[in-house]
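First comes one chain, alone, set out as structure tokens in the form predicted alone.
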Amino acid sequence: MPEKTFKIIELCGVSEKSYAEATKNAVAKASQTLRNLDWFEVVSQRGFIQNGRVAEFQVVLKVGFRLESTTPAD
């Protein structure tokens, strides 16, 4: 089985919506620039009150990906 090492970062996804859509808003925007998107794991949602009401879902998520070999698998 050939061996796998993983980058991670974390991002902060935002939707008018839900906690899900920003979410997927994260991992849409970081799939634009990187490759190997894995696997992702919310580390806490929080939101945004304007004027008594919710305003905006914000979701942090660890994001990762796999990193690419420099070598040629054998």
Given for the second form:
12 protein chains.
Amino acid sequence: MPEKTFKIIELCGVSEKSYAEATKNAVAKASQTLRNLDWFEVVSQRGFIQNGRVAEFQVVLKVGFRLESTTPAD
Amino acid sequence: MPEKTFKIIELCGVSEKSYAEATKNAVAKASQTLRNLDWFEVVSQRGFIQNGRVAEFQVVLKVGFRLESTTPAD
Amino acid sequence: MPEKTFKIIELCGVSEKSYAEATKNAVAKASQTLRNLDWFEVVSQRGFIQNGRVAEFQVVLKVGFRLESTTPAD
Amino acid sequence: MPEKTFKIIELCGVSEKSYAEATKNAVAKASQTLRNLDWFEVVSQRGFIQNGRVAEFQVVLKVGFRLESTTPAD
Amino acid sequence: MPEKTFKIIELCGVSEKSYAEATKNAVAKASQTLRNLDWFEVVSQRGFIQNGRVAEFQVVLKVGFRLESTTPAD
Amino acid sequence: MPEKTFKIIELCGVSEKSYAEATKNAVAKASQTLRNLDWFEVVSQRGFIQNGRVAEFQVVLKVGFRLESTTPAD
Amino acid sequence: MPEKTFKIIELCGVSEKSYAEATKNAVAKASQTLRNLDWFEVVSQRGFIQNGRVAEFQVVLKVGFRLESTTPAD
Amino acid sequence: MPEKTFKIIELCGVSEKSYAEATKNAVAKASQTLRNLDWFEVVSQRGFIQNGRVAEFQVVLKVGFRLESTTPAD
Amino acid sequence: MPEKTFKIIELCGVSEKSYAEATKNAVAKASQTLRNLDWFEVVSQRGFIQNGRVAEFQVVLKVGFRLESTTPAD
Amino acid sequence: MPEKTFKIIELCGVSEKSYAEATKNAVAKASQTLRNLDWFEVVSQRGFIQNGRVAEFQVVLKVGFRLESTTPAD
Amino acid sequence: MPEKTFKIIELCGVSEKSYAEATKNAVAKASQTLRNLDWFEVVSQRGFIQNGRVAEFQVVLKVGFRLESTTPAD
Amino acid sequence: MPEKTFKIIELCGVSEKSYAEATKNAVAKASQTLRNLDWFEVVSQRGFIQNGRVAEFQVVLKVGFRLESTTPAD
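Would you generate the structure of this protein in the form predicted together with another copy of the chain, following the form predicted alone above?
And the full complex, kicking off with our chain again.
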């Protein structure tokens, strides 16, 4: 088994509809510039209220991906 | 910058459908009697089971709102 | 009031769509072999990513049910 | 199922005798001015010491109650 | 020293009187069907309120016991 | 010792200068409408950034005060 | 106001009867050799089981006391 | 994707040598009676001391495994 | 509402004077190379002691900023 | 590298002015009777309120120092 | 003392043998592309199980390093 | 059963090799000056990095021991 190392970054996704969609939005954004995305975990769930109703759901995620031999660790 | 202070209350919203809807229900209820609702954060997610299926999703939220000069802090 | 005792087990449900559906799936699976399921609470929310999009939502739940006089505690 | 929302307040009860009695005292005090009290959960347990012995047990509780249609959320 | 492994289960005991009695009730129930019970630790303390007074104290416990060579791990 | 019960509310104070001043601002605001304020504890410390510098320090506090016989618990 | 500093130590008290008595026992033991004991807070509650019943309740406490000018900090 | 559900149990493994060996011992014990073991996570690490040296390392683990269609959830 | 995603990084700022100044220093450093810094939250507060006095206050912060369409997520 | 061991004690410092000063006061007190003080970390921040204003800031700290060969561990 | 700021990243190291080796592997990987690595702290310990035995130990670490004047904060 | 009380102290052990050895080193150091050491639990695991490799593993432990009738509690 060749050694492997994963990096874990923290993102906050936003959606008007649901926690699941906010999660999907953050993952989709990350995949535009990162390869090998592997897993996520929810850190916290928050949101903003405007005019007495939920204006946006926010989900803070940790997202893990495998470092390739040519990826800087930071 | 004039000083401002926010109060944070804790509510539990309920829905038969999803965590997002339970969140919306609690915020809607709060907005019936409170002004200046600004943000929420999820404290915990629970629910009841009846006849072997999820009967209600419960989301405990902290909800923050700005205290006006005439609002009692409690 | 006759004394009663509840057992709490931990399950991880999976869904392609949402955290709520992952919750429902785990409860439905548990109800195939357990009676008296009463409540659940979310322990953590995670998921896997494939090809840059969320492939599955995972919800770890504690599920509580009343022990009958003839149920082994384990 | 008509929607319902619960409010959760935090109280600290005190007793010279035990954690259970401190809990009962806080709930009894809350019930003097609030209706529909439904559940409590312990947040922390502390106390004061005088002359080398426990002078009071303090139990910080969250207490949940259902908001009626005419109850202000705060 | 022969290797040994313990299993830890989670139970919720109930009492009208105190947290200690709720603890004892859960342990007594577990001992009806499990051998080698060794230790417990409190996970959370909650309760229900009826008519403005504490109707039941609930103590969620982890209970540890040694797996015998013939005990299934689950 | 006559029984006493404390209520604990959650506030968020703001300051341009420091965490201590944000704490003082929230306590001062609370004292405009509440009597018997007794202690506080810090729940979290956050802030906003504008133009690359800290624009405001925010301190979320729990504030405890003794309920008088005529104070509603909520 | 002359400056004052408190030291906080951690003890585990034991009782056959209740969490409150285990708390009292630890405080009484500490007061045999320490002066100025001021407050305690519960860190965790555990216990041992023998022959299928609770043999001892254990309460881990933090105990705070004021350092006198002649007390070593450790 | 057919739905799947995992069960998560809690075990405490023991070793005279290291935390890693205590982990291996618990997993080996679980695999004697359970199939489909998939992952573990460390909950806590403790141990006993005898004659002034570490007598045993204890690792409390959560162990997850996939429920087969014929496996009882408990 | 166009979707937006935030990235959250973790920094440790240092000051000889106060926690607030350590916070400001970390934010100032981050703003040298990052745009759109939006909020921070305190993760932990530590420091070093030299010759019996506090030599530096250290504040570990999470700092959030909006990802522009051309910003790599990592 | 010769082996070294650190002891960590818990103190509560007090100040009328700020959290930083309360930290400094506790460290200064500890340094009167302890050598080799090395680092501190904040455990919690609290305070007392008198006449509607903050009367004292309290900072609970862990303070670490290296045990010399002649220092008792307790 | 010139001001300094540290960045903290999160990595997951893997090893077939032990938690210590998984830690070393992650640090070694990070040092291929980062300078000034200073400290690490363990966030969580997990692993995968294959054929009833531990196939890999995983250690999630925070790793801190000093930002040089020419290092982007992200 | 005669009453007994335990004291719990916090130590940080260090090793170049592993977390287990760092644990052993701290326990060995404590046993030079303390009797009746009974158990330990891991609070956190950290370490220093030098020249891009792990220079030392640090394990913060709580160590419990029974207070004899002649032991000062502090």
